[in-house]
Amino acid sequence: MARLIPLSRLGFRYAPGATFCSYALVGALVLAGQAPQVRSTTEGVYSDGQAGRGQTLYKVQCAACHGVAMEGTSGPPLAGDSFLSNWSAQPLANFVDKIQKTMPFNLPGSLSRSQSTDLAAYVLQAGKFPAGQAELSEAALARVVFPVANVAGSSLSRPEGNLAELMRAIAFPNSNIIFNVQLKDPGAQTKKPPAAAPFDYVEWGSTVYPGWLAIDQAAVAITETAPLLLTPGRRCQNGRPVPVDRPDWKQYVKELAEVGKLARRASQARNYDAFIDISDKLNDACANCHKVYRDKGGTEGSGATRCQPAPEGK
């Protein structure tokens, strides 16, 4: 039976040499004309027949969320400037991965790779990218890229997540930590033992900062990240721009940050009784914004009118 040999410092010493050799090989292929050529989606990378199959799939699987004309309803638009800016200079393979692994919204992962590729072809066709003679193949996906979009406005990099993703990542879990103080006194919680095998990082993490420390951190998270709701260029889940310039939106963000500061002061004072009132204030801060910008859009996945408030003054 072969014995496993640990990777030694000697192995690390030779790793750069191996890397150099691989670069040399790539360089040789380039000189020999064998390097894979990068193509743009403007160069006819799919066929009309492939886009036709994608169109049939789109009507059944995608149109309800992204719109008949890909204008976006509860899901973001799949055509136009906002779509192109989101995928600027990215490989088409990334877009097909997104379709295959996360779509449809209510049944992610149900589309095959070939179906996802056909859908990508139809999206290209709807976006006025020209068709070619050959179908878009799996081998070609990584070598085809979206064109670089001209994004006007801020020189800052665009936000990574849409508004719904940001709320789920930060506001939702940390608000729940604060709400939970109404039910459980952090000072009365016993320290959990370290996570047992098989090791679970999430379970282990919950044992590191228990009790009031978790409340301290949740309050900081709410306070410090509230301004991220004002980041220029962020989009709502349905593709509409977050109304960062509206006075009422700015006020809702300010109220959220103020509740976070209040929660932090009470947490640092270990004032358990104060969290009944703080929870009410946090709930109001969330609900006031939701009534205007979220709730009228319907349940999860059907928010076609989210981030579309009534005209100012009405």
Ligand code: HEC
Given for the second form:
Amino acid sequence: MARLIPLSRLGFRYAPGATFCSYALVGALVLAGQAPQVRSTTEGVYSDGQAGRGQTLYKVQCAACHGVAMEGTSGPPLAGDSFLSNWSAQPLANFVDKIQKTMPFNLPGSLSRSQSTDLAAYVLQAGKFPAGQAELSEAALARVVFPVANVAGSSLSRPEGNLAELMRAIAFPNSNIIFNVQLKDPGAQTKKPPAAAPFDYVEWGSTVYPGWLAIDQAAVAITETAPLLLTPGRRCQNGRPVPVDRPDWKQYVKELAEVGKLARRASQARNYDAFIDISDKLNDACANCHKVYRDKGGTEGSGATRCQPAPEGK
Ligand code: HEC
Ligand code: HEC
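Structure of the form predicted together with the named molecule, please, following the form predicted on its own?
Up next: the whole complex, starting with the chain shown before.
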């Protein structure tokens, strides 16, 4: 198991490019004896002209998902309390990075740095932050921060991801490990040497925890993480709160945890045949909830009515 530790540290901690440069800049100023002055987005940090350019881009490339008034449709709102608490005390550089590197959701990486900065200026304008004389420059981005918002709960209990991210992080890989049992008997796995480069987690991981161990783990993951679907304060991708208080939602979560337990028992018994039935049940546990709360037309990231309770009487 010692092998796991150095590998997990291989993550790239410093993205090259903008973020790195801005740290270097702050460092240089400190060395020169001038403490970098931190400014708030409330202090007129962009110009009206810049926001105007951002607005033109916004209408064409963003409004469909974030709403003409930034109220949110299939994407989350870009104004208001929940938006401001997401960005509480964060430098604008992070915000521009988020736009430039991940938006538009369906075409990331297509915006230039200056377009992304203009868009940030327009978001500030729409959020009623006052304009100033000067444009927001690349050099200023790291030193301008969003105001500190009143965020409830400790940072440990606050959810980090939206629901879709949580699903892709846990439910998706682990259920696929279990679904795979239908196709391949874990007990029949031949002993393999660790996979060589290029690094492939699934291949390499299956040499560290081979055969049934991987199924044991996937079942534990599904069961024990089901309650994360009930964490208060989490939002769906479209900005709506996850309906954690709805009785039907709680019931779907409970059913998921129950199938996880069933999978765990069968896996511990190394009962290959049981997994035909378990795969069915697991598929139903995912699909029953998705039918009501997820699959409401559109492709990934496009469901404006996701996470909305079914109309009364349904
Ligand atoms: C196809 C739909 C779609 C389009 C088009 C789109 N977005 Fe998004 N946006 C999303 C979704 C979904 C999320 C939530 C997931 C995420 O944060 O990556 C999001 C998240 C964001 C966030 C983070 C919000 C927060 O509170 O953390 C920002 C900022 C943003 N978008 C800006 C933009 C801008 C600016 C454009 C136009 C250039 C744009 N988006 C275009 C769907 C879209
Ligand atoms: C209690 C309800 C519920 C259960 C149970 C559930 N999901 Fe989800 N899932 C959702 C909702 C709602 C979304 C949309 C989240 C969003 O848009 O932020 C979602 C999104 C997803 C996504 C992201 C895809 C996309 O289109 O955005 C994947 C992948 C996923 N679920 C897989 C699974 C799997 C696999 C299971 C079963 C092991 C499962 N889910 C169980 C409610 C559920």
